[in-house]
Amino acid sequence: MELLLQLAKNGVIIGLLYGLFAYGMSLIIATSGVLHFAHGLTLAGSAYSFWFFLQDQDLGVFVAILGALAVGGLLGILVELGIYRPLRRIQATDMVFLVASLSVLTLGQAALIFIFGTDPKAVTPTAFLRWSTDVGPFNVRMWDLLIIGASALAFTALYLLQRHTSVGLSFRAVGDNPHRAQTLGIKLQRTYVWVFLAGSLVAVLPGMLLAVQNPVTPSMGFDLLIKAVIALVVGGIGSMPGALLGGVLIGVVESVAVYWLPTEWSEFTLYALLFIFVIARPQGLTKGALRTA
């Protein structure tokens, strides 16, 4: 039973990481209607940036955090301005947006390989990161606390942004009805830039958290993107609370499955869960807010 409880705890922690990544992606989807698969490049690029400033250049953790945030935010804005805006201008179809997004992710992974090579990049663990303690049946690591803290910070900040700022209100207005929002004086193109910046900055957090725990690889963005897509389908595509709920659920399912099944079957359980939701409840646990671009 203690092992099962520990697996469940680990599932909640990794689920928060999935949910955090999916939350930023869901914000972009709900506002712009674009299935932003290039979000995976934002995560990988920010993870490499964090490793570069912290480990390779030894500039300290604060510079590494600021550098990763700057790179992640810039990647999101560049994809919006350089790819999606021209496609939106010519009224491209959803399929064209999807192919463009996947192309950016693939080309970005190739660029990371060209710049950093194929060897995994690891951050040397410090005593701070190695800290852990036992709390009842659970072993609590510093990494667990960092994920909980980052999730709470991101979710609170985005809630306040959307409820109490004009920028956040424009996200909701454009997501509900872009044409009506435009008649109310909201500038659509400016709102899209802001939402890609906000969503990309959220993706930086799991990128940095993964970098201090696991080796950084060019494919890490795509690997987490798969989990994020499953979380969005389970929680409800376009629903930001659903992204968090879906992330935690698939994290627990993936982790607890190894209690009964071989380790290599853990991902099978996720795809089985995805199949069940696609067939039985395609709207997800919460009602999504997806619209076309």
Second form
Amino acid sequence: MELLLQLAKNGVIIGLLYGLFAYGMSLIIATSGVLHFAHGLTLAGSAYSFWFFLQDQDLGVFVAILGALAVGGLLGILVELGIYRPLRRIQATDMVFLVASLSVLTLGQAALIFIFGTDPKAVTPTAFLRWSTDVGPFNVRMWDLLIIGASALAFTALYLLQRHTSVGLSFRAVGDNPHRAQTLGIKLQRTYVWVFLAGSLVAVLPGMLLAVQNPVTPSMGFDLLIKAVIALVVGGIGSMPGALLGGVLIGVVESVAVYWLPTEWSEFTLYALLFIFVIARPQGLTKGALRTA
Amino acid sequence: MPKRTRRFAAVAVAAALGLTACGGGSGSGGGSASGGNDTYKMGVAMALSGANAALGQDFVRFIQYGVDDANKQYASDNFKIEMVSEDTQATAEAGLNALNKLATVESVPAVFTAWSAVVKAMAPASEDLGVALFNIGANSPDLEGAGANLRNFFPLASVDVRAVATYMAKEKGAKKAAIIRVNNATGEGAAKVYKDAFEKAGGKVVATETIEQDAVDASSQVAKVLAAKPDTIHVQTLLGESSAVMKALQEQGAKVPITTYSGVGEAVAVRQASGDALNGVIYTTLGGAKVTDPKVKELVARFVKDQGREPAGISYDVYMYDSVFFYAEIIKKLRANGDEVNGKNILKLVDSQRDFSNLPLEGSTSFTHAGTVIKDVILKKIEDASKNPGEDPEVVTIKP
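Would you mind giving the form predicted together with the partner chain, to go alongside the form predicted alone above?
First the chain shown before, then all remaining chains and molecules of the complex.
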């Protein structure tokens, strides 16, 4: 029983990480309709930036966080302005957006190799990051607390942004009906830039969290991207709470399944869950609302 | 909207599966062809892109050092070696493409490669293509006898994993062992060897857990392993996921001896990312060239001067460098005998000669009847992961 509880706790934590990554993607999909696979590049780029400022340049954690946020936000805006906006102008189909996004991800990985080389970059763990303790049946790590803290921060900030700011309200209006939003005076292009900025800033958080736990590699966003897509389908594509719920659900399923099954089956359980949702409940847990790009 | 939602979900699923299939990177190596009767191509198939490119690109650099030096050494024999490299991405599919290109387009007589999944995939195809296939950096035990044209220049895990398993059971008195392994051919093969050897030595493997390559978290695997209350834990993982395993072991308070192999213990990125979670870990290295050897040190210094950093896996790199001299010796002998340098003749010569004593770093190597090599196994202990692996003290040398 103790093991089951520990596995469930591990699942919630890793699920929050998936959810955090999916959350930014979901915000972008809900508003712009783009399935933004290049989000994986934002994650990897911000992780490299975090490593660069913290480990390579030794500029301290505060500068490293700001640097990673700046790079992550900039990457999101650049992809919107340089790729998606021209595609929107020519009324490209969803499939074209998808292929463009995948191309950006692949090209971006090549660019990271060109800039940083292929050898993995590692952040040396400090005593602060290594801290862990036992609480009842649970082993609680500093990494767990950082993930919980980052998730709470991101979810609260985006909730407040969407409920109480004109920019956030414009996200919802554009996501609901872009043509109607435009007739109400909302500038679509500006809203898209804002949403890519906000969504990308959220992706910086898992980027930094991964950088302090594992070596940073150009392909590091890939595994998480797949999990995020599964989380989006399970939670409801385009639904903000759905991204969180989907992330946590797949984290728990992946982790708890190995209580009864060999660990090599954990990914199988995720894909089984994915197909169950696609066939039986394609709208996901929360009936995600989405529109075309 | 349900129709559109369903369509969008289907696109997302297809894309997710596509992402899974296409892996983490792309790109290719390259090589140049040359004419000249006295220039012999050396086909090299390594991971030049993707998650394992850090190791693969270093491997190619060390092979190129070997080519440069061997060409000087064998200049008086009137032949030169030219490396032609292709990218395998450390995957079976890309590996087969690389082999096909090297054999059919570049017409190389021999291909030198690494990564167990790649070697395994290439082994039957090399027979069809008529090229000699040399494994110079993969250690899955089932590579023994995997193909008629395959010879394992690199010692398989059946050597070092068997040695460490037996040592922990017999010398350290461990009765129960647990294994955490990467979910691929390397991990599966090594785990089987460990289990067989440990249980043959009187112990019992009470848990074997797998982790996906490049996984970001290993806490569930470690929780399961610790729940089985082993006396020792063996970790057989690759570069990307190793630090997650080591950190999880430390965070969950693993107190038992942890063993692994040089691919983890000597990897600079793993040591840096794991920090003191690696301290106390025992890892295997193979006899022959040691990182403290002046010749190896000289080669490392050359690499550091060129690249501005330490090589990612020096235990492997010495085999990369030496493999060129091994190939040069074969070419020299075949030329002396008046034989054509082709796949068939290369294999025939390796099988008849078996002992090669011209290797600058390893000194010599001997092939068994099964096309494998056997080495002494040295166990080393990491006392301070922030230091260079060369400073790790030796625990014991185990004779084969």
